[in-house]
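One chain follows as structure tokens, the form predicted alone.
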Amino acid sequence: MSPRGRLIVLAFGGTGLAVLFILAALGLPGFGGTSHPYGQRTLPNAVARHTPNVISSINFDQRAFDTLGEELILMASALAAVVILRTVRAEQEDAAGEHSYGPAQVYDALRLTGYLLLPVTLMTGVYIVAHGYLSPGGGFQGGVILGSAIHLIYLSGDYPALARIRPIPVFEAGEALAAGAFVILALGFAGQVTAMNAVVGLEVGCAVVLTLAKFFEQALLVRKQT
């Protein structure tokens, strides 16, 4: 496309959405008013799911299509930047002969403290994703922690004992039995709170780790000396 049709598709886009937006502020209730709506809602549907975090709640009950948009939108990132790693890695190596990981330097405190903090951090992970109907986090901050975790192995060691215990066909197939899972709970059982944060743990932990793990595979491949 050339750069006058991408403007106009800009263009055309921007408008829309401006459109859209004043017609939304439009319709928002009066500050300072006596009537609100969204909390006469909100809350009285978190007591009936017995969730006392009512933005677990609203996360995935009262807004359930939208958490789902959010899930296709994530695994679909997920995959693109995998898929564009693996181009460019490919791209590489046959341009630059051979390649290799480099040897791991690693501190013995910095070591210690990595294999310390593994199961902790595995710990806190799960325990965002399990209270997050009652308590702050929930899927989405609880994924971020449990995919993090796993790279401080990296910290400890060095990348092939990472690769060892990081298979990423089996976190592939983790990220699209998750997603598929929560299309499932938003369509036919939304309000789920419980199981549709675990499976969101789920999704994002993968969708962590499959990103880090082409990104990893990218700054450490490094080209061996003839």
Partner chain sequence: MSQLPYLVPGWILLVGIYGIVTSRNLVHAVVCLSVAQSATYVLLLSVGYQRKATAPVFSDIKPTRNVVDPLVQAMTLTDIVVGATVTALLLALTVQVAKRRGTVDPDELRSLEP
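Provide the structure of the form predicted in complex with its partner chain, given the form predicted alone shown above.
FYI, this one's just the chain on its own, none of its partners or other molecules.
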């Protein structure tokens, strides 16, 4: 289809969507009103179970079964990214040390900032995970911070060091173990908000590290076989 024809089809579909959306929005209760039947039913439960962060209470206590599905979507997608980005037969993977992605190519100030920020960022991630039942935060948010924290090493210019501190098999095992532990927790012990936050944090962190590791390999190490 030509770009012009595509735009005409889009104009029809977009207009239809806009009309239906406006009609649907007019039927919604007013913006900022006080009628929140579902939210008001969740609040007493969260307070009764002593979880001050109501969102954590919903995710890991009242709707823990739904979070199980979300968690497995996350694991399936990390797994799929690893499978899609594997090294195929017509390619070869170079060792991490073979290229000059070494520490020499960046400014000292940048490298120092990266190394100084690493422990601070890891600490923030652990705090967000551990404090998730009490204050804004939780396993998903903290896990992303933990998983991206170690990539500060790469941003400060040292890919071989990053490859050394994140052995892939360890993170694969961690991801699988955390997912298994979460299934057990969600099915048998829903409401253990702190434990579930920790397990989810571990799983999300491992998934972020694994996915980013595969993207790094594609960009830096995988070459066509010569």
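Positions refer to the first chain, counted from 1. The model shown is predicted, which means the values in this text are computed figures rather than measured ones. Think of the rigid core as the biggest set of C-alphas that the two forms share within 1.5 Å after superposition.
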- Message: Superposing on the rigid core, I want to see if L26 changes position between the two forms - specifically a Cα shift of 2 Å or more.
- Response: yes
- Does the C-alpha of R63 move 2 Å or more between the two forms once the rigid core is lined up? no
- Message: Core superposed first: is there a CA shift of 2 Å or greater at F189 between the two forms?
- Response: no
